[in-house]
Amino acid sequence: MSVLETVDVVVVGSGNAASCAALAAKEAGSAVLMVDAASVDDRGGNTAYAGGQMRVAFDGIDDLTRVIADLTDEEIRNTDFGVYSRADFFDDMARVTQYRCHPELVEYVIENSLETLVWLRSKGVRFEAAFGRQASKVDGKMKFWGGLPCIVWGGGAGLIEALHAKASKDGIRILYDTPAVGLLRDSRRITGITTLHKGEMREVRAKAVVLACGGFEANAEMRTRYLGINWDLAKVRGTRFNTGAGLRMALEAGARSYGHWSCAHASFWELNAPEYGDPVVKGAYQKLSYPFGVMVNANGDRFIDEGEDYQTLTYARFGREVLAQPGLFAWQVFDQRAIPMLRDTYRIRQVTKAQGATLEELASKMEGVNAGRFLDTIEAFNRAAPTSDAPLNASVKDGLATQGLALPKSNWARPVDRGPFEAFAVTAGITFTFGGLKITTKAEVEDDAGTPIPGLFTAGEMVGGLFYHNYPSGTGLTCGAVFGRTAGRSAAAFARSV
């Protein structure tokens, strides 16, 4: 088998992950050489698709000045962003995931998220505050919930742009349409990748290899054989080319598995999206204003607690819940309470929709749900849930619950009762999976020894034991950073000792 080319540190993937420990590597000083299996149209993996909000853990307005550069002082002035700490982010990481996470993967986050996201910054990478996504008026004042206040400038598609642009600034390379098939490696170290490149079977020779080319997502066969049954009927919220493979070649060069391989993220998608990603309407099929509604499935029977937490730290996890139900849909219905507060997600072209002036009109034209049971929970709802007049507040957990159903509604329940409604089909749309390999907080990929495999470190969606059973909204994103930065740091240190 020849030679395609000889480097430093090769990086397997082109997403967030990929293209920090990229340019972490050759900040340190090494040759470095992307390898993608995508083409240049489809480059960027999840990321591409992803809304470009990043969790960090900040202490007032001082900290995030240094990642927002364009704040305004009347911004600033008339804003409420709180303050989220290194506490306040581990107590979410570990409530949401039942307390499994690994503490001392995820302090390593928290620790470095900041100054990650900073690094970000003089990479070119430019943040905004997500006015539109995470903050609501409070009294005159725009009031940040949830720890989410940083989002990239254009998205996730924006960041891969920025991201790219410096590495090409750099001079990274990236050979596209080239996937990785299996690692090579002697008696001692890995010593690189074989790839399938024009057709040809190639060998990429490094010194270190960094992958960091996403879960099992997109492969339903593996999504059913580790996520069980109607998982191959799931929606692929973003690229086709996440398909475990890099998880299987470290795999088979003897890397422990990790974390929670029966669970995904998944959310509320679309009911009629396309199998994978649609690079134009990206994450907008997403329908996560569930918390102001009910949500019922085929049988007319709710099916899940709309307000049990905030949206942020439920929608992952609830995606998955339609997977059971019969048909694999819901719908999410609406009166004028919640219909001016919908994200601009439910007002694209793209939505499978019902309206009607009253609960029949509209129960007549949500196709697929017994419509008499649908309006029995209705009423039943309806009677149960508390007459407030309050507003509908998304920043804060009003504790105003239904009284006296099986299924509680625990926060923002108010009647269904003032028409016209709207009602919005969805099903489950994979974002990735949580399953991957044992690593350090070097980025180290370990065996089942606990030894790491010299030469071999990971990043992004292929870490095990950060996520299980749910995450929190932003995570994503700001975990693939900072261990692509070690990931880069770290392949280029043990680089430059072989």
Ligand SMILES: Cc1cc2nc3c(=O)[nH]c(=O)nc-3n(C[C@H](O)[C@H](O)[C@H](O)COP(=O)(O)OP(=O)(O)OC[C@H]3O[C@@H](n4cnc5c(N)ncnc54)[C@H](O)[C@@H]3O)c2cc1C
The other form holds:
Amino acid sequence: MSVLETVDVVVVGSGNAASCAALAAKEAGSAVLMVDAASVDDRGGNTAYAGGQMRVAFDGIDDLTRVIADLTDEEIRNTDFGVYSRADFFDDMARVTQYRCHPELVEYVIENSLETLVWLRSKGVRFEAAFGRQASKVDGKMKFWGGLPCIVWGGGAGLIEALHAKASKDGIRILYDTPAVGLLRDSRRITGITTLHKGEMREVRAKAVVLACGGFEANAEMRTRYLGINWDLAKVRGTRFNTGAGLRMALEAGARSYGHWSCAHASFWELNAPEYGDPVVKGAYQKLSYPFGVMVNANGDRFIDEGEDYQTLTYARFGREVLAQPGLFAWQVFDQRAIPMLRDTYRIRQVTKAQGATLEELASKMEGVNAGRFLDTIEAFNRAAPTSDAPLNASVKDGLATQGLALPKSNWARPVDRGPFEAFAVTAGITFTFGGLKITTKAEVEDDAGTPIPGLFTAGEMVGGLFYHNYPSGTGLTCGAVFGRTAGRSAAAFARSV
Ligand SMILES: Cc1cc2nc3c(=O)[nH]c(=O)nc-3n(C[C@H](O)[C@H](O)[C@H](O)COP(=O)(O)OP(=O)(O)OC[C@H]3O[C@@H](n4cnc5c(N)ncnc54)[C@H](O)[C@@H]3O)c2cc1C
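For comparison with the form predicted on its own, would you give the structure of this protein in the form predicted together with the ligand?
Below, the chain from earlier opens the complete complex, with every other chain and molecule after it.
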């Protein structure tokens, strides 16, 4: 097989984790090459589809101004940014993962979260305060909640734009349409990759390899094999290129599989969305205002506690609940208390929507739903819901819960009785898979004995052990950036040593 390139560090992928790895390796003095299976138009993987929120531990406004450049004095005066301590971050990770996340890896992410965002800024990434998404007015002041004040300007696409601009400035080349298909080995040591470049198998020889080429969410066969029945029918929220190739290559080279392989991040997604992410609509297919309404399946029954917790802590888990429902769809139902509060994503053209002046009319238009049973469900729900007129506020768990229902709604419960009504049909959209490889805090890939495989590093969705069962929003990009940067540094140090 002929040699395409010889470099110090080859990075597989061109998303957030890969770009951070490449920039960090370059910063440490390595000659770096990136390769991506996608074309230049599809560059950036899932990152290019992301909303751009990045969870970060901070002790107050002084930390935030190190990340967000453009806060005005007035915004600072009129906003309660609060504090999201390292302990808060750790508690959220531990709680949503049912205390299974790897403590050392998670601590490493948290400890490095703020400094990594500051580093991203130094690479040209612009952050803004997520006023529209993560703050609401409380006592005349904007109040942030949930550890998510930082969002990348331009979302995930803006992040890719900035990181790739810096990569280009630093002289890092990216070969597109060049999937990695295998790892080169010299005994235990990884010495490069094999790629399919312009229809030909070629070698890229390297002293170190960073795999940052995503999970297996875009591979229907692997989804079925690892996640189970009906996952082959889930919509893919992002790139079509994350087919698990990196995981397969690493496992074949003796890497240790780690984390929650039978679980994935999946949320409520427009029923008739295309099979893969749409580069124009992007995340707007997602439907996240469910805490303000009720959700029913084809039988007309509720099947989740819509107000169980903050939406940011339930949405990644609820997608899979739809796959367990008959017909794999559900309807989100709202009345006039909630309708003015719905997110912008409900106001795009590409929605499957029903409207009715009365619940009966709405029921007749909600395709596939048992109308009589739906009306009984709403009647029982309305009897159980408190009659409070307190305004709905996503930033405060209001404790207004249904009474006496077998399946409660634990917060934001109000009767659904003020027409006209609206309902939106959703299915499950898979974001990324949780199963991955075991790494050290230096992003070295371990083998089954727990020993680092010389020359092999990984970051991003390929890391196992961070997410189990569930996921706190905004953590994927932060984990990817922290371990991407670390992988790049470690790969450069390894390359210097051989
Ligand atoms: C719609 C949507 C919204 C999201 N919003 C947020 C958010 O607001 N905040 C947050 O933290 N997270 C969010 N996420 C999750 C987060 O974006 C991803 O998990 C994260 O970007 C993954 O980064 P990565 O670098 O690991 O992978 P990716 O960004 O997916 O990059 C993987 C790269 O590898 C390439 N590749 C795959 N196979 C090969 C191969 N064999 N050879 C070469 N290249 C290959 C792909 O083409 C791609 O470029 C969102 C995800 C989606 C889909």
